[in-house]
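The data below hold one chain only, encoded as structure tokens and taken in the form predicted alone.
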Amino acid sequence: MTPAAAVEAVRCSDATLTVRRADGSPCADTEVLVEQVRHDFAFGNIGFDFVGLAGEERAEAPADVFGGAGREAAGQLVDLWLDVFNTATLPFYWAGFEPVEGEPDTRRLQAAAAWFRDRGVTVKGHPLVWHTLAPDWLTGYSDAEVEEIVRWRVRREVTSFTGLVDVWDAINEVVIMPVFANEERPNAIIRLCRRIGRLPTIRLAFEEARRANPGTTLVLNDFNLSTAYECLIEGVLEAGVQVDAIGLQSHMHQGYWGEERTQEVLDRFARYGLPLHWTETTLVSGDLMPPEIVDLNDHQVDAWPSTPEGEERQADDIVRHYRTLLAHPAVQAVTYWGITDRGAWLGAPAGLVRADGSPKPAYDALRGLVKDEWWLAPTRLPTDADGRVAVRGWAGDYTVTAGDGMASWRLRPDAPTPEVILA
């Protein structure tokens, strides 16, 4: 089986309509117009860029901690990032979100998640707690005073993005976190984990949430995919926390995985049969990171450019990547981290646009996919004497007209007869 067809029998299944007019008879023996409008599955990319603009703000904020184009060249890529994604991530780091004890940025990220919600766009919030880009502020209270701010923290920002966010990376990269140390900066969560331990820690996030919002969606995410994330997962679900899904990163500044790899972690991850969200994915169009790097964030360089020949790669690989995620029935969502160069994490030539705002290959790649080959085309299709018409398609939200008629339906697999009638 090809990759593509791998992918279609999958992501793809049959679903007979019956359509009816306004006074309930059927639409018998009629040509209707099928239309696809959203894909139910997440691709998603960060929306740092579209913060500024989302709030219409007319000076250039402050930027992100962890990057974001800005107001300035946000305009040029919201046309760019509506055609594809579906998905956005918001930033809600905490060193970032509240610099300054008790002055949180909520305002601002609620007209940005709202900006996202009215263009059909599903929010997330990145991370709850995470022990990276933890208030410095923090330090200065005693471990019990810190678990009860945490505790707070989760629940204050959940409840106030309820119906804007509903889906969070709970928790973020445990697996290093009681380990982690940096000496130049003392770090309160790290000194929280150490503390109260791992699952502890894991709990009291996705608890918290889960009171604060009943209905939310909770990913537990790391980038370290060995064997340590799987004895943790393991310990959580034993202790009985509640997990939605599983976040797996994937940043290939070093280079594409390759196939293989990426279909043994799925393999690995998908046998606890929760939903896998790739929370993280790059791949560069410039020169490759050395492979002996071990941490990312330890590549400096003076400039990291895109290169013709880094742009047809990273158009490949990503065409790759994508078709071997989603021919595996337990991937949900998959999130590119950064439509552009500008701004870009590391300073990584890691975006689907260059900096001047233009498409690189790998963007009409990615697009080519969502668009083109994993999208039904407004297609002509007859009802039959009862007014049923045979669709197939990929899951997802979809129009159907009939003459001046018109009605909506979704396209799912546990649900292959759905009924409209026609307004």
Second form
There are 2 protein chains.
Amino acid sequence: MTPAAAVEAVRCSDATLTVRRADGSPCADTEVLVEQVRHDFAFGNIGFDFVGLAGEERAEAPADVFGGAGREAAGQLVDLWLDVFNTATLPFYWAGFEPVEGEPDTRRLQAAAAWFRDRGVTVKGHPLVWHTLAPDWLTGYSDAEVEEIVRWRVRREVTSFTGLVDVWDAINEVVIMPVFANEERPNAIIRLCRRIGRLPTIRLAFEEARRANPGTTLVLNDFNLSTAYECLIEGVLEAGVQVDAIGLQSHMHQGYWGEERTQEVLDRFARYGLPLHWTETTLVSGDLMPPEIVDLNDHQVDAWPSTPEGEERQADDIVRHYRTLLAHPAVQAVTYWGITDRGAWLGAPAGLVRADGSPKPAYDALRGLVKDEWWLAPTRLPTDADGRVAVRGWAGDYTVTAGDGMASWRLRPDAPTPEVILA
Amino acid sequence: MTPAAAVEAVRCSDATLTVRRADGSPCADTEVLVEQVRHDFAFGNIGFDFVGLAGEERAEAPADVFGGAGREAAGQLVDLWLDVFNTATLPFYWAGFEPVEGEPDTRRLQAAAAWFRDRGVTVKGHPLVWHTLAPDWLTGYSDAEVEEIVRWRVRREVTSFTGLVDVWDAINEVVIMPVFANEERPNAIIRLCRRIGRLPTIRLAFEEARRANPGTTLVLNDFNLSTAYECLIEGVLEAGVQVDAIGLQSHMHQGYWGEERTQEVLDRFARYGLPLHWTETTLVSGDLMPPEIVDLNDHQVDAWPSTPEGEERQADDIVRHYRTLLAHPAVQAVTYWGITDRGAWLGAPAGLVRADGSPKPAYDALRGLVKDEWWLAPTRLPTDADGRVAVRGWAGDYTVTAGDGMASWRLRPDAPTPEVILA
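Okay, that is the form predicted alone; can I get the form predicted in complex with a further copy of the same chain now?
Okay, now the whole complex, with that chain kicking things off.
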């Protein structure tokens, strides 16, 4: 089976839609127009660049450690972003979100989340607990106090954003958390995790978030995809912590992993029967980072340009990577980490759009997958005498139109016989 | 502090011994002779080489996958072994212990364990559960049946050896267990662990062993000393499995790790407040294995000779390694993996004795630590008017002699005021 066929076998399903008129009678023997509106599959990207734009801020946004294109550039990016992605990750890095204790950036992020929601985009918050970018003011507290403050922060964010942000990276990079040695300053979260252990730290994040919003989707997220993460996950599940999805980062600044390694990772982590979220995917369109770098943050270069050869490679890589991921039934979400090279993490040419605002080949390639190869083009189909029409398509939101009447419906493999009334 | 002083600071303690005569009166103002008989600290080595000798077998012992010197050679090794070591690891590799289902090698191993016990040696069994060297006959059973058979095997061994073997590696190398790919044949234990998960596999080993002998000491043992093992341990402890000691292998066929790395491992694993057992320590006295080898089993050479330079290096390494380990208060046991080069794992010159039976410099160096530097030489001391005498020494068993009278006593940091009656 070709990679493209493998994706279709996993992601496409058949439905028999029954179309009725406003009076309830079957819309029989009629040509109807079926159009896909949205993917169920979460095609994600960071929405950091649009926080200032969404808030209609006049000044440039405060500097964000993980980039952000600035307001003017963001305006040019909006349509490109919204044409491909349906899920936005917003930044809740604690040091940036609450630089002064007691003054969280809640309203600004609420405005950004609402802006995305109003455009049909699901918003995910990243992350509730992480050692990196813990606020400096936290270091003065004792371990017991830090634990209480972390619990409070988790409850506060989840509560303040219920209805706007209902998917969270509950905790980030726990494998390394108590042994991380690349922090210049004393870090209260590392200290706490070392004291109480990884599992109690995970439990506090998940339990507080769940309590604040029982309907939220909570992700355990890590970049360490070695056996260590498996061991951690098995401990978490054995301890009875309810994890909704396993988050797998895939920053590939050192080069695309290839199908075989990706498949091996998929198989190892699908073993737990939980949805897999590929949370942070990066493929650069310039020189690759040298393989001897272990912590990507250690690679600092003056300039890291996008090159024509690199852009072709990136486009090829992104198609191979997304095909491999979507061909695996456990994968529920893929979040690309950056729309533009402007302000990208490490200065890497990781965006799908160049710093000048023009789309790279990788943008077109990914759009080709999401909105063409994996998208049901508007299709005219005849209903039968009972108003039924067979549709084969990708899980998602659809419309059906007949004359002046229109209705929305969802195509899902677990609900193959939807029924609509035209209005 | 020098390494030697660091060991003394951790391992030496002061006791005030009160010596009484048979009638209960103080043995006052008398010169007594204090002699150390045994270390509390477990200086271990494998006892594989002596199984045939202990059973007074006429034929050569069945081939053991992890070496074994054969009976004749073993006879020459006995005194060298017993002069340094007080703890023997005996082989319970399932494929060798029960090559035909229902015909375990119980009596032969009981004889070997009794032989050691009669010589004052503590015996440890290795291992109860391990994927490597699972018997071929196990592969025909279903996962549910394999689990029942493994439980039965654990109960049987622990029960049959209670009083002879009360320390066990309950389970070996779980970090890699469900993902181990270096097995030529289908392996029922890997299959089971992949199905039920690492923690349930660990739990079954510990729970069955504990139930069979509540007084046994159960070790979780691994060669993978990365963060993965930390994550596994934290899951095991969180799941409430009672682990008595954390086992850390240190096969250093690729060269001595050095003090810094060893210290880092010690600190990371001491964090759990459990005793640390260095379970499988190897330092070669020949060429080092190339660093690119990941699974040591992949290194197969026709001949791997011991060399004069290698022997000097091994002697130096062993002193540095043991000093580093004994200077850490969490370490309770160190087991060197091999007395002789004869039949050593991988053919490596890892023994402390050459194939011809002569001790290497490493043997003399280790004996010098165990029986000289860390040993209270026979010492004459005067008692006071109340029969008291101050002794500073290493935790262990001692005698005190005055004239014809003698008594045994123990020097322990947690019981600094022993009292004896001469008999």
